[in-house]
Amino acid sequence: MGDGFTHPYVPNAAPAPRRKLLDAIGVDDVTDLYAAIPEALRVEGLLDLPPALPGEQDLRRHLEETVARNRSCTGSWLNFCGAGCAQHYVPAIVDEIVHRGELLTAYGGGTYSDHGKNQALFEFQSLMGELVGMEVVSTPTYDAGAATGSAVLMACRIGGRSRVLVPESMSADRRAQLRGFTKPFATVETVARDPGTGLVDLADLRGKVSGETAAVVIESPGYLGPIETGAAEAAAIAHEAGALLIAGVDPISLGVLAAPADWGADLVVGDLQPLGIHMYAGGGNGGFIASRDEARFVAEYPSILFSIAPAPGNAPGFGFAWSTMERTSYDTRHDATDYTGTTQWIWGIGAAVYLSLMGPDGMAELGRGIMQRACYAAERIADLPGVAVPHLAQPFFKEFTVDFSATGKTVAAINRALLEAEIHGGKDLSGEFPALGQSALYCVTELHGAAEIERLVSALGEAVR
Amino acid sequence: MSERTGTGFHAARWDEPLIDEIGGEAGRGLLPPQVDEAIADAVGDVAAALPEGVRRESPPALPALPQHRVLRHFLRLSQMSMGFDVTADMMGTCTMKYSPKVHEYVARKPAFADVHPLQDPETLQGTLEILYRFNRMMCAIAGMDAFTFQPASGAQGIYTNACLIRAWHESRGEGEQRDEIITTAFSHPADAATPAVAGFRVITLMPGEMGFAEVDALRAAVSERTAGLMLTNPEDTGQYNPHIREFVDIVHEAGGLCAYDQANGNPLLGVVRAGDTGFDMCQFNLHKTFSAPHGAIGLGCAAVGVKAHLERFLPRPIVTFDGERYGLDHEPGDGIEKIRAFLGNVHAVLKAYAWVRSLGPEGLRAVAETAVLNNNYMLHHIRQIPGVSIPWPANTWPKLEQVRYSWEPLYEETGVASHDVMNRMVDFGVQHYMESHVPMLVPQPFTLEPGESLTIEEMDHVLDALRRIAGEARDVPDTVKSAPHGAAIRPVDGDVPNDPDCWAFTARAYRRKRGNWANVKRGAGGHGGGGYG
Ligand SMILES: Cc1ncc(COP(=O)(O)O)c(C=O)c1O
């Protein structure tokens, strides 16, 4: 690097400024500044990397050509796969705000330097609080699975107990994420799914809760789609045993589904991705945790919580500050009971913009429309020969299982056939839930009108023939 | 020059209300698409037919604003934020740098943004190719054999390393016995916290006379209970521990593994590799060192790299390549449990890949050297500011990418604390600085990491601000103590957020509790001005 290097991202690598800096500090060669590093550890020569593409146009062409090898869920393609990452409409203004450089390239600024960012996060907390009916909402966590894991450990610490019950129908990935995360502190057991209704088997739950149960997790809608109409009873069962009820929810359903606080949830978790965040192959996921405003709950949050704060005295105005940081590993390292770090805040800001745009009526109308579309699609699919939608009579929100067993075709074969019609089919459940046979999990949202559903149904019809 | 602050800067100050207090006529920000008649006629209003108790009775109390008011509100909030795009941000330990805009334009394309993680891999070839190629590139950069990009932040990456250490010892039947992780006091808090969450006991080595942990202390700490070493180097202080190879050897001899937290690997790109230093695993923050934007505290990604003996423990899925097509291997094998949903923050990987491609091998080395050079330029000038001291005077080694400084002499002389100076920084139009992680071993600390992006003129502006504030601390200390004056807001109460009767994390809690604010006990203050990463 002796003579310098010219690149738009590294201005002081160019010969003149480099010389100026070296002269200013009185050093001949930059390598002198690496004196603390033993010679034996240093790299000789250059790293074995592809040659540079320093021109923006060349770089962009390379990147665009590469990403163009994807077949996205837009344009002529349709997508009916959800399973923890759902395709919804992304309003233009959400994209506008999450790409604002002042926010996108902000980071650990404080009360004064990043006031606007802080307020946007506080609005996220506030608006999510309205949706779920709670007064405490955390800044975003990594994803719903991480939120569930942290909420489970919160419940264990609050109750001084270490057994947790989760629905058997929780996704295998989320169960794995939860099991790995809670392994040193909690035992995770499953509550059976009633094969008749597809809902959590409350008798099994009743039999399994005990004085050692820290929490019962109920997901509604569940991973396989059904709205847990017995959720309030599940909460009552948990409470009788002195356990907390952790509700896993899909926030975009809460314009039409009751706020979980109203059916007995103590802690609420979920993923904010449906709220106006692009999927990014799962990079759009981001979780949240919510609870009542009780000090014993607040004390156990692992995440950063923004509190509104007044100007001193009676002066007008307000700001936002990180609250009770001694809860977190930032302030107490390994004495904190969970860890925190960078998570998915910009998506939280996106979700705040989304909820502000939708408003009360928008969320209600959107939820109603999604339920209608999903119901319609399920009914149409169930009319196909040999194809069953087992729990059509149960209310569901946007996802439902489709059983292809009687067609003699595998989900894999059907999904391959759908690809020919430029359709991404539902998630293949045959490995994850073998008891369901050749079933797939379908997801229908506001992106799917009669025409799109028709395309799916006719392609499915072809595929199962 | 601004009249109000005398600093040449004042922030946008919109006095923007909470969104639910904007008021006005009830409006609509966005109308959902209409439901086709064929659908509505066929199924009716299924939501209305939901059982009582399941159905929402009254809509959520969200804002009801016309579209442009929502836009304006959040645009105003963005204007009251100091991202790197608008100010010189030197927040220590955070490796703030320029995030190239072209990356955003590519990442936003539907071909990348609107893809589902469970799509058939045949339809994900672009994303998988980037993941695969960047994996190979990271192996070259780190001297490792395989990487995963599943963790969504540095802390989650370090946690992943703790899980890998756990899995390794369990696979050898030593899971119970090896229950201790050793770290250092100046390693990031995540190096201590995440192994604890993975079930380990944590031993922290304190710095010796030179400001870093010493070999003898490590020797005394290792035993048959040692599961591993997890540390940052250079540490939070910018000091590279020259005995690192010995550290690694000692832990290996004791039967432990070594994990290198390279979140801020910036000064070492193309200079030193974790693999060559003997580490079994490492992690880099793609949102720091590799230019992916910090996203207002996330969208992060940790690239976690391992040597061959640990490859089988990496979380699934693994991206495969058969010479023609890219695929995903979901077979659990010996892999640790899933860390993050799906494939992780693949947009951060795309941006990191683009950044390395743009710079090439020569460019990476230029980044490292320039980050070190810029830092030593800052150090050279800051050490001449009366009121600043540099901890561990016996240590005369040049620092690498950052320095932990101390305002202790200034504080002794004037009563102006580092926290006050930090708040005053904002009045100069630059992002405030990071004081220190815990433990706060350096009194009145501040930590600056200039990175490679800033020009000399930008660095001089920050230096000027520091000099002027030190002068003000002597001449007009109240100006500093009552700062900020030109920020988006005036100082706020640091006690309310920490008082259970007063804190409010949502607007609904605020409405219920604001009446208590008059009664709050004023005392210790809190993180009023804080913020760090
Ligand atoms: C050395 C080091 N390790 C770990 C982290 C944590 O990374 P993250 O904030 O992405 O979780 C940081 C963050 O600044 C860091 O500097």
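Just so you know, these numbers come straight off a predicted model, no measurement behind them. Numbering follows the first chain given and starts at 1. We call the rigid core the largest set of C-alpha positions that still match within 1.5 Å between the two forms. Compared with the form predicted alone:
Once the rigid core is used as the reference frame, the Cα position of Arg416 differs between the two forms by less than 2 Å.
With the core superposed, Arg455 shows a C-alpha displacement below 2 Å between the two forms.
If you fit the rigid core between the two forms, you'll see the Cα of Ala435 move by less than 2 angstroms.
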The other form holds:
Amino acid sequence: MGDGFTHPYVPNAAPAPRRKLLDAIGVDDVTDLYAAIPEALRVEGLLDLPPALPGEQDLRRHLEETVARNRSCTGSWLNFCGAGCAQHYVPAIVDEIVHRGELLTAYGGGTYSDHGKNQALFEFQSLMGELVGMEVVSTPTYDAGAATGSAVLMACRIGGRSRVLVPESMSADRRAQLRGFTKPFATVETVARDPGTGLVDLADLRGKVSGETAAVVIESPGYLGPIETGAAEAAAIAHEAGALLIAGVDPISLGVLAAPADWGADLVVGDLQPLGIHMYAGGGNGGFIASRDEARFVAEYPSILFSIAPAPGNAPGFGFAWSTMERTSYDTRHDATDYTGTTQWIWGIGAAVYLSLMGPDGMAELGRGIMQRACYAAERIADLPGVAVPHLAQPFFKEFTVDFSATGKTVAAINRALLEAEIHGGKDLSGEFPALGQSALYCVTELHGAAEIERLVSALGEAVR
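With the form predicted together with its partner chain done, generate the form predicted alone in the same format.
The text that comes after this line covers the one chain and nothing more.
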């Protein structure tokens, strides 16, 4: 390749267009663009990268070999790992719609150029609003963690406060993401987990909430699976102190669980992944924020909102367009209170297709089926010698913890044995929650029938011997 090589995958890499671009901005060399970066922060020399793959066939072969190293979750393989991204059934019509070229390739668009996409996202907002019991829903954020971070900042701005209380059982990844995102504006503190029930310790919450608390975050179902039966009381405690209640939910549970608006939530966040989105390596997630239609909430949304309006004059029909755009970083730029940019709009359209296909009755049937399967699996696993399922008497949704401490085996060893049986076991919690001992988080969805659960139980029985 040598000097003068022009890479086929790098836009404007040829000498002539590159020179034209540099001349247009008055720069002699591309390295001048990095003059503001201190020398101490620059990498000396070249990165230790493998040779370039200039041929398309070489690149394709490399990617296929890389993908082939993955272990499947389909066919003869079973997957019982969730912890934020779970394996649900995706109806064929969802894939058919989201892969349509006019939706898959539509990016920014505008009022006059993207009527179909604008309406699809408006329908997404409407369907999600009905599901969570709120009138206003954001377009999709990057994931539920990003939605939680933005909701916390919204609460801080609305109340003029800076303390936020979150459950001790929140995932370590989510808590780290939240702290990193809100660090300049909020202090994140944890509320203890009641070891007897696995739920938020309401006495500890009452002792920690104060006039400086901007928001209390309650997750139901929680990261470890339990349904927070004291969520309404937690909301009342937050409201007594003048704080907002942010509810983190799994939207696929809301066919059987009360909408968060019904038990006192002010802001609702969650991930769209269960609603017709496949698991992907590093993707397949999209968050949302929802609230009541009140000016104090709407004014603080960082994300784009779609609205509907009748056609002007006597013209028939309606139009769909961006609403109150001055809230967003698109308009306020460096003065923005939060950032919104390229996110996961395509997943919002997929979720809208999924929800419209399922309907209220379908979501209720689905939720009941998941709970029944999860309860059956937990009871069968708890019957294994030396294996315990804590808080089995407490209601939970699709995930639950399994404690292998009494077997003398580590979760890592058990999961290795399960892989030999073509089963992905639960997420190892021993590093994230040391107090739980050798525990794993198992996830059971509508894809797991009696035969699949019995196969897991049999493999676990062999693994713990």
